[in-house]
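Here's a solo chain for you in structure tokens, the form predicted alone.
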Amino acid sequence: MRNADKILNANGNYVIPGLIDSHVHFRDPGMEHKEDFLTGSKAAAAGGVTTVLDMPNTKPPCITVKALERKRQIAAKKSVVNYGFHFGATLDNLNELEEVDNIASVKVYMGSSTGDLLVDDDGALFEIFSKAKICTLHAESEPLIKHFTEKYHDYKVADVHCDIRTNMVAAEAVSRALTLAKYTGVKLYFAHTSTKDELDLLAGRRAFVEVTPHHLFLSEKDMSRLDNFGKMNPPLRSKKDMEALWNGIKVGAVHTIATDHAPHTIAEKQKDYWNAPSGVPGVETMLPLLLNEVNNGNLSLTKVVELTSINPAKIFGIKNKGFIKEGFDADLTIIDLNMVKRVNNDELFTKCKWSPFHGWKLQGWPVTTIVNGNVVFHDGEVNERYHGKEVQFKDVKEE
């Protein structure tokens, strides 16, 4: 046993690899009123997450080497957990894709969402796929989104979001991306997969599938209750789609669970449907939701670790992460499977201070989060003095 400055008693709880959330939007720089790397990383630590991979749709967007370097400096000064970055693709930044280094993936928005990073031209998409080793896709068909937006433009309720971004909108984009990828050799990582249609298309294909907690635990029927607080891209789906996602987890067709943590202020969400932004926070509640399912007998703890630690590390080639073993970084999460607590907006660390799961009673919570051997979260408190490190990526090998 090696000498240690401090011994932490886990008190009969479980110790698992620190979670890797491969899909967060910490809004920094440019939208710090919604979230920043300090508040977002504190929320991550409270949720048992030791590494986050941040998306590029900030202001300015992370689509140049210069913008990425600025974001690196911001994260290094603020983040209490480890961090890495996805790099944004546009219609005209192919030269930047050749110069950028140490990124998780190239992020492509095939459908419009927060920010202005839309790539709706198949020729540009082909060239991006030709240069990238791995692309993370927001797979929604922009022409179909435009069509249904015009069709339903007189509707004023948030429920219409599910009709504008239908299952077909996602399926068409997935099918097109798979066709282009076949001729380029790029690896595809499909973010926030939400429908049975997508899973059917992706079955047996050379691609990775991510699902989110909000698509696993909420359905389109929740829209009448949540209103714009349930508005996200892609939207909430049917019970049939939810069941397909859970079955995908069971049979191994789903490779990761990530949050798509996309905070907006309460005031922004209270605007009318057409002006309220899409997105919900989630980095703080993912693990408790999953542990509650472990306690309910619907999910094994081994599967949780596989989907939230092991697989993200393997897929994106994150060095020394995802496992508890000699030679790997001491990123650890201690969980109490017996702890019962309600999700409470007032207790959240995220700056937006709301959750679509507010009031949910869950059994199983992280009690301690250790980042690089340092206790960052313990008994409800976050150590803001500690700064996480940028993760390093190795070449992604064939899986």
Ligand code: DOR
The other form holds:
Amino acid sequence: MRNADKILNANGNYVIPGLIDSHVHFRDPGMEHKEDFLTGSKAAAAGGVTTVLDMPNTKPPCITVKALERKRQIAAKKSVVNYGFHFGATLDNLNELEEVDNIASVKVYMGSSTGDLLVDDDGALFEIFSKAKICTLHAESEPLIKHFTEKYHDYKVADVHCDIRTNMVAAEAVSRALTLAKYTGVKLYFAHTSTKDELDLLAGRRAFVEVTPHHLFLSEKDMSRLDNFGKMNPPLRSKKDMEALWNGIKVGAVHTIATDHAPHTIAEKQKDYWNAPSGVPGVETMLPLLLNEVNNGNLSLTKVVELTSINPAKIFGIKNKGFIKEGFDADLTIIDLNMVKRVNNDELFTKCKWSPFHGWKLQGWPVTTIVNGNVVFHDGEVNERYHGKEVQFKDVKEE
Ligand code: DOR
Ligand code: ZN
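The form predicted together with the named molecule, contrasted with the form predicted alone above:
Now the full complex is given, and it begins with the chain already shown.
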């Protein structure tokens, strides 16, 4: 054990492993007007998140080894937290999947969303599953999305989103993915699982289940208030679905909570329904939302740590992270379970400067975030000069 250079007094607060957010869209390169790796990673640090896994729907998309190298350079220059990357699959980049190394997973969009990554062909899907060790799935059925988009084309109110991307749209894709995966060695990680139907299909299957804070804390009833600021893919669901997700957490059917942090500008969100992009920011608000539930007695702190640190580290095989243990990296978050504060758009570090949780009064906030032994966030300030590191993935993923 080395002597420390600096001693920090946690003042009676809890110290937990830094959060690993397995699902963020930091928009860099190509959409830096929404977010970039500096602003996104500052938001992460302020949210107690010490590692992010970034999604490939950037511009250009991260679907070639060359594009990944460029993202590595960007993150190395700008990120104040640790980072890793998901790599995008297309209908014809199997050769790139063979070449690429040190990725979290291969991300497959079975239904279209922000960007134009889409694998809407079962043959291609099967080949990707045959090649990849682990696939992160956006499981929504493209043919059904198209069908309902045409059916409701003259609707103008944002809550039509929930009628276009219905529970069936998700369930169809989940069951098809499970069928194809059964005949390959791939492990599936289902991003943003949002319905009871999906959980029923996934129960007892060899697959990992992620849920997002927005699907846990908001429902389709919030659409009238949020308008396009509540538009995301998959959409907000019924109260019954929300309860099923909370129950899934309780019984261990949910393996991770990740944010799907997907910032868009206020001006973009103020467009009419058909032209407003899908996605909400979340990397800064996940931990306080969950700690507030700890204070309400609905969730244990152990469960929060399991779902936001231990399990992401195990599922994606991230070396030396997820635990407070000798030999592991000092990625630590100090939380004050007594602090009461309102989420405030003006105080957010994300470039988009809005949150669907604006105004929510929450008890339990991160006060200090330590990345690789360095204080990066403390007392509301982020140390921009710190540079996080790319995480290393084990070749063979643990169960
Ligand atoms: O709502 C979403 N926004 N869902 C996605 O799948 C992508 C994301 C984005 O990148 O904007
Ligand atoms: Zn996403």
